[in-house]
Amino acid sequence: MITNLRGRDLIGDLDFSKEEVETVLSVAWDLKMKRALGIEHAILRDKVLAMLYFFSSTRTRASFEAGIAQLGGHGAFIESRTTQISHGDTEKEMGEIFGRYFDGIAIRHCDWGIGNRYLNLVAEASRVPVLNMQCDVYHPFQCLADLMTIMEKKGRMLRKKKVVVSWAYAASYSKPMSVPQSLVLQLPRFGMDVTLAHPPEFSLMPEIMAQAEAEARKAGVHFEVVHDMEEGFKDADVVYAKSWGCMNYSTDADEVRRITDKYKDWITDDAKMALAKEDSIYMHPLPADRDIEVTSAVMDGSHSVVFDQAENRLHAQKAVMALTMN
């Protein structure tokens, strides 16, 4: 077990080594057990976490607030529009001041080309850990919960298990690409063969793809990109299908809508799930556009683990807070 995480930031998925991620997961399972048995675990008594949101949230806010409370601390919810950020508080001010008031700073900022830079500038000025609750590039806590869930369902030995990370059509809005980017970076490190499936216009950031390919080579696993949803699903052990935007291709809203609407048939349904292995699991970080992005039959069906996945956000986040803020 790695014991040097106190005071560390978690902004990008590769900020923690594979061994450090394994430590996080070990602590997460221990805290999950204590929660199930009703064993008090006030590891962060009197600690306070600033939770600064530039982007709406359900699971992230709820799980961070519940998690810090269960660890004996307090979470201060701060909506960016209620602050003086628009009146001159820069990233330096937020890092310096919040770093003196709080014991940790968690930020959710998903604006394309802005969010990740904002988090890193706050971290440069902060004396306490900065935790990424999702930005435009990464969603590390979601990925930790996903990895935890895959191990619970498929065992700790994941070598040669196939996961398809697939784009899916959604009508609601152009969603961040941070979830698939975190997955293709993290999962190869744990021995999984990764197939990334998306229409040509929905590529991930080139620098993330280069890092993912490097991680796959290092781990000796297979990483490929296909542009056919059915091809991606074939023989998959894990199906992770969700929508993301085509920000690399265009940021014009009308153009994005026109492109997205070409691929309405990219929906996860029973026919596509039948292409995966019989014991495959279906994953989604939620919220999903029901019967547009994924059918209700799949989301509520026997393959779906979406609610176990959502629960594990709580345990993974508690583990990181306990290790970095203690």
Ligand code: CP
Given for the second form:
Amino acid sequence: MITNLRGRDLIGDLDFSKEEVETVLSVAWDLKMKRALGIEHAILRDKVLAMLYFFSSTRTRASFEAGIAQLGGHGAFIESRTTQISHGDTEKEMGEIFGRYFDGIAIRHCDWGIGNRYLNLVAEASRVPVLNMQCDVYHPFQCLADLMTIMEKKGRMLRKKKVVVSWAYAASYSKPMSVPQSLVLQLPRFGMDVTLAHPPEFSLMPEIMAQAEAEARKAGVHFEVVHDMEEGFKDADVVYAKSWGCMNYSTDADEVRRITDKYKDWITDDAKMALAKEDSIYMHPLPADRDIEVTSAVMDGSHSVVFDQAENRLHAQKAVMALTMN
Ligand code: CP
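May I ask for the structure of the form predicted in complex with the ligand now, the form predicted alone having been displayed?
Now the complete complex, all chains and molecules, led by this one.
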């Protein structure tokens, strides 16, 4: 087991090797059990995590803040719009200065073509770990919690298990493509056969697809892309269906609306879930557009594991903080 993760950044899903992810999961389950048993685990006493947000959050903010407190430290919530970042503080200055104040810097910056670059520039200048709370390319902590949840529900040997990562229609806003990108990168490494389902205009970034295909080849698993939701759901053990934007196709708001509205029938409902295995699980990182992206019957139904999935954000994040910030 590789345990020396002290000082490491987690920005992209492949920043940690498979063995290092296994270490994270082991620590996450240990911390989850300690919390269940009321065993104190103040591994990061007196450590402070900067939590810098350029974009709204419910789960990420709450679980990072609760997590660092449970580890004996403190989380400092900072919004870009109430700092001097909007008046010119640069990435280098943020990395240098926050690196001297804090023991870790967690950042959420989802702006298309900007967020991931921002995190990497801060990391270059920082002497402490930079943790990606979601950017335009990756959502690695969501993916760790997802993997943890899949293993809890389907067992730790995932070879020959099929996951469908599917696009779904949403009316609220153009969501980042970071969640599906993280999933197609990470899950093949753990032996899962991956089917990516989306309308043609909603492709993922070509460089991420190339990496995902390479990971699938290396792991000897099946990786395919289909443009039909029903076809994707067929015989799936894990259904992971959520919306994302068509940024690779167009960023013009009117065109995006017109294209997205062509696919209102891409909703997860009981009929589509019936195409998956009888004991399949339904996953969503939330927030979801209820009864637009997924029916309430599925979201609140017997296949749904969305609350366990949300809970595991806490344990997975505590594990990474404990390993990298100690
Ligand atoms: N899943 C997720 O990242 O949720 P929030 O956007 O609420 O943080």
